[in-house]
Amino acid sequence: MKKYIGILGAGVISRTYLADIKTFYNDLEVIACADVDIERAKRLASEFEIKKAYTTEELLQDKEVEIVINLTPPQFHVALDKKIIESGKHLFSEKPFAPDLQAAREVLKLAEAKGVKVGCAPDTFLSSGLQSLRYYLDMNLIGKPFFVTANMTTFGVETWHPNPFPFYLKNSGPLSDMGPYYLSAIVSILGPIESIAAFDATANSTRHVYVGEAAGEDFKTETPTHYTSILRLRSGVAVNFNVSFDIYKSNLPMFEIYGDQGTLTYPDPNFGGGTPKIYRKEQYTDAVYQTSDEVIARKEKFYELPELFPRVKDYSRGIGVLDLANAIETHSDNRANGSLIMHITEAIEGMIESAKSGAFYKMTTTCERPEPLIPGGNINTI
């Protein structure tokens, strides 16, 4: 099963996709790339030995291309996704899929009418670390989960990204940019969201560019740059979720799940690789009965758990495209499919609405947890 891929958008993230697909996923072959700036497409094609460098229209007319990965800026996703689907090609879109639930529905309805499959980033919930975390949770290592804290706290993108402006446009910001990683991790591990309460904030409405051609410029942000929210999952689990482009440094854990028998912790849902750690209740209660140095030391320590799946890289992209390709071949559903896409899209919209209104937002969509991967499998067999 060889699937031929076209990359649309020659920006920063395209190089991560291309390097990882070329190195790790033998069933995928990128044969074309395109950009609104054809010279950028040509440079990308030369760098990664891609046969064809195109305009968008040329890419969509190429009958050899079966799947298009849309890596353009978020404000272009919906319009371009519709063009990709209209051309009869399967779609894998970078996040966010759409600015709101209505737009997401339109794209997915068109895909159904055209008989093509759709997938969407983030696909990090399919990678080694988070799949291992899910396995340990399902094996009841910390008992019944009741609370999660998830915290994406950083200071924006303008200290490293050469073009930070799209990250601060309306319908962008940290919630749309980074929220999907954490929300897809939460939903894929613990199930769908039932209700949301959220607050937004903006530490400073002016941002300063540090790198790239625009270095030294100041610009205004059009979107809140901090959200604090409480999510109630259908399972009854409560989640405290903070996402921010305003925090220079924090000691908050990035992702921890608390159960009635212990705690599972994970370093960063934005990364495909990450070692889960566990703290069991016995480490705490044993110190009531024993006071040896060993027991006291054990009381203070999280223990690493082995990853049960191949870790191709810490920061990787492309496993969701492979899953989509497998679904096309087997006429089955890919894991990052329409129901998950709509649920995550609505969750982001719900946080924005709750922050504006000051009221709880009740979710109208739901989804099931995507099928887990099989521990110990080959990276090309998911």
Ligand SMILES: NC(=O)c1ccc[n+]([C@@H]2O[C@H](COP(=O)([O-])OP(=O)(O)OC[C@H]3O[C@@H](n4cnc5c(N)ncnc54)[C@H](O)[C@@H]3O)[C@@H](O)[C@H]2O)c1
Second form
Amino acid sequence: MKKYIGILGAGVISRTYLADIKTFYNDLEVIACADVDIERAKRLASEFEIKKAYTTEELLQDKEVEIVINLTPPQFHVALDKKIIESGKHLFSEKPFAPDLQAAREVLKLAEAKGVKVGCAPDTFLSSGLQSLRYYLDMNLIGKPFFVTANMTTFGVETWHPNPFPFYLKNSGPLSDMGPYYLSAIVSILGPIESIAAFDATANSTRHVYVGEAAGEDFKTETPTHYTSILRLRSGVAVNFNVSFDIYKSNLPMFEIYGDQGTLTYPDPNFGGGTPKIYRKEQYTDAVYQTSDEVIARKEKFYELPELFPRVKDYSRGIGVLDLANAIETHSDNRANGSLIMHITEAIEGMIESAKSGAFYKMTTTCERPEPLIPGGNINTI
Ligand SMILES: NC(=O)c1ccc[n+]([C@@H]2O[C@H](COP(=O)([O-])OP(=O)(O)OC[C@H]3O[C@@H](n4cnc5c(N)ncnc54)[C@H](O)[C@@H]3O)[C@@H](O)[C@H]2O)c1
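Now that you have shown the form predicted alone, what about the form predicted in complex with the named molecule?
Next comes the full complex, this chain leading.
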């Protein structure tokens, strides 16, 4: 059954949500949008033929709207999420959900009290690529995993985002902006985190704005712009996770899982369309005794594995909203739900804490791996 959606925050990412919901998700219909700047809401409404352009208060009073997607900058998430929940609407929030575990808990408690459901980005772990990666790992194709490396290396957002300032406020930076993609990929595929050791660095404390109205301006970052960490998962797997707004170019793999029988490699957990590749132990050991060109060539390469789920597109948004809509309809749990949200929020807080204190951070929350998608399904019945 169709669910009616309101979008709050008519900025950069709202366009991706709208284009993708319109194109791919028949069960979702965006009927209203709002912004603190009503002219922005009106522009978005006319671009995407949305019936109603509102102030925030008007959006929350509209009885037809069932789910609100909060696409405002991070520092407004908690206050606006609470308002959305108070109005009795289900909530899908962009990441980061909250600056710390306590704030996340408050929002989720309120939702429980009001009887509404909450979902949160990133929903990229529901993409064809990452679901296929999980499927192959669970099918034991690389045996027992023991180590993961995850590396998000960029030079920040100021070369492409017209409003880069919120990304460099206290408790923001690459960890809260990009960490959720990598951490939710790790946790949804390999299970919850047990403890964290992290270190921070800042290579570029003065940032230069390259695009938008503020182009040419310099400003100081209030947050570290690089984190290096080791995570120990409850399963025993060790993870090296690096996230940076200070690296121009790197050869580090974006996401690799190492098992006792081989390696799985994945292009980028920030994107939905990423085809997993595999390297098996036999490719290596065969070459000890056999020296044919074919065996030697096999020793050098990763092999592409087919994607097993509908591939929406490389960079897409909205599947988590569909998952939330399905959960509302069937009175079940959505996959990017409260326990995953709290665990990812705490992991980010734990990395910041550990980098500050120099001590290991012991996680207090845990979560189940979200239910996998069923291979062979279609986009609207995930
Ligand atoms: N830009 C991206 O590529 C991208 C990708 C994934 C996730 N996100 C996340 O999406 C969210 C929004 O990012 P964006 O890049 O679209 O930001 P943006 O700055 O382009 O747009 C934010 C919009 O929210 C409005 N707004 C600000 N405060 C408000 C308030 N109090 N009430 C109502 N509206 C308010 C602004 O006027 C603006 O139109 C962030 O949480 C970000 O982390 C962004």
